[in-house]
Amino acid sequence: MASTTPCYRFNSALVRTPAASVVNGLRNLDAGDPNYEHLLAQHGAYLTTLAAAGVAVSVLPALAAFPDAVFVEDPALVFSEGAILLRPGASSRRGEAAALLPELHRRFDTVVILPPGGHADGGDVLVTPDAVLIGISARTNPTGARALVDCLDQLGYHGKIVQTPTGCLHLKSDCALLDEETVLVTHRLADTGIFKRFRRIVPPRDEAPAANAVRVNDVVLVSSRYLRTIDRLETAGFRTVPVDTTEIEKIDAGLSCMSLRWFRN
């Protein structure tokens, strides 16, 4: 791996502020649209848990034509070593990645550009130790994934491509890496060996979206709706800080997705 800085240490963050659209937002299940004042303060609380984390955040404006733009994590991949752009899977979202391309250009010396021809969604990107893993779903497709392989290369790190379970939005709706050697993972997930050399913790079944949680730097941002996954991971020895995740949740989205990620050296 290029950088010797752990997976989980960052001090700058890219976040975009919703826009009243996101209620039109895409969804695998209909759970009813989310309430936009009260997704936008979660929102908002979800950038002071990252500050108080000890990252520095920049704040995009909304993008009114692109309900799903406040998840800025599936349009590219940012590193220490620089940025890649990506292609959503879903068509609708293709425009959200013309629009990041300067914001990347102004924060990075080098910009890798996702060629034509496939597609991948950085929900589908888990970065490792050992490896980043590059999941095949709906969103991300081999061809889109072999390329993101050599885009990654340029960068200095090493994909790896692996196959999420049927029913599995993205890679990381059912993963986050906690520490070196720790994943909290669902049933599903665990179930595929991709994580056979990591230690996993495995929320209950009913609390199976709980998995899309994120590391940042000490502490552990996990949706407050699942308490016995928060006990897991307190018993464990992580430091948990529980945030509500009720609204974005009817969108398909957890907290990985809400924001881009880098140590900036």
Ligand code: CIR
Given for the second form:
Amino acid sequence: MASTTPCYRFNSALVRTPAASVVNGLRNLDAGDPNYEHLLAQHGAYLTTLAAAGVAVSVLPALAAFPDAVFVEDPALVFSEGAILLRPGASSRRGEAAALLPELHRRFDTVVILPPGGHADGGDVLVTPDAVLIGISARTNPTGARALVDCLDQLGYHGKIVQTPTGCLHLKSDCALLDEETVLVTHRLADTGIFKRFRRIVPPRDEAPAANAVRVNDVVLVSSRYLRTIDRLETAGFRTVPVDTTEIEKIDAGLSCMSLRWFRN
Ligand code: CIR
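Provide the structure of the form predicted in complex with this ligand, given the form predicted alone shown above.
Everything in the complex follows now, all chains and molecules, and the chain you saw is the first one.
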């Protein structure tokens, strides 16, 4: 793998302010629209948490035409070595990539563009020390995943295609890398065996969305609703920072998807 920096070491992040249209964001089950003011406040608290973890956060303006554009992790991947512009799998999200491209060029010398033909969402990509896992899902198809392996290769990373279980929106809806040898992973994803070489911390079944967490430097950002998962993480020696996610969870999101994070040498 290209970088020798730990996969959870970051000093730079890109986020996007949620537009008022975020209340129309995509969702699988309708648990009611998020409340815009609450969501905005929770997003603000997330930014504060990232900054407190040691990350310089750059904030992009809201994109009213794209309700899900706050989930900036999906249209791109970023590494110390460069960025990859993706092709989101949901038709309502395709234009997010074009809006992000100039911002990537502004920050990275190398920007590789996923070729037309397939689709891939950043939420389906988990960077681990020995491979970048790419989950096939309803948003990332095999053509997109294979093209992404080639794009990763151009940046010096080894991509490995895996299958996400049915019902899982994105690979990272169900997992987070905690350190070089440990993952937080739901029962259903752990059962596929893709993390068998890792030590696995599994949230209780009724706290499965807690797996959409993110390790940033010395802390794990985890949804504040899931107290037993927080306890399991703390007991295993991880320092957690609980973050309120009630509003974004209504549109199927968690903590990794609201930022693009990288380490700038
Ligand atoms: C969507 O369905 O695309 C958004 N409502 C949620 C995207 C969450 N992104 C992610 O988990 N990486």
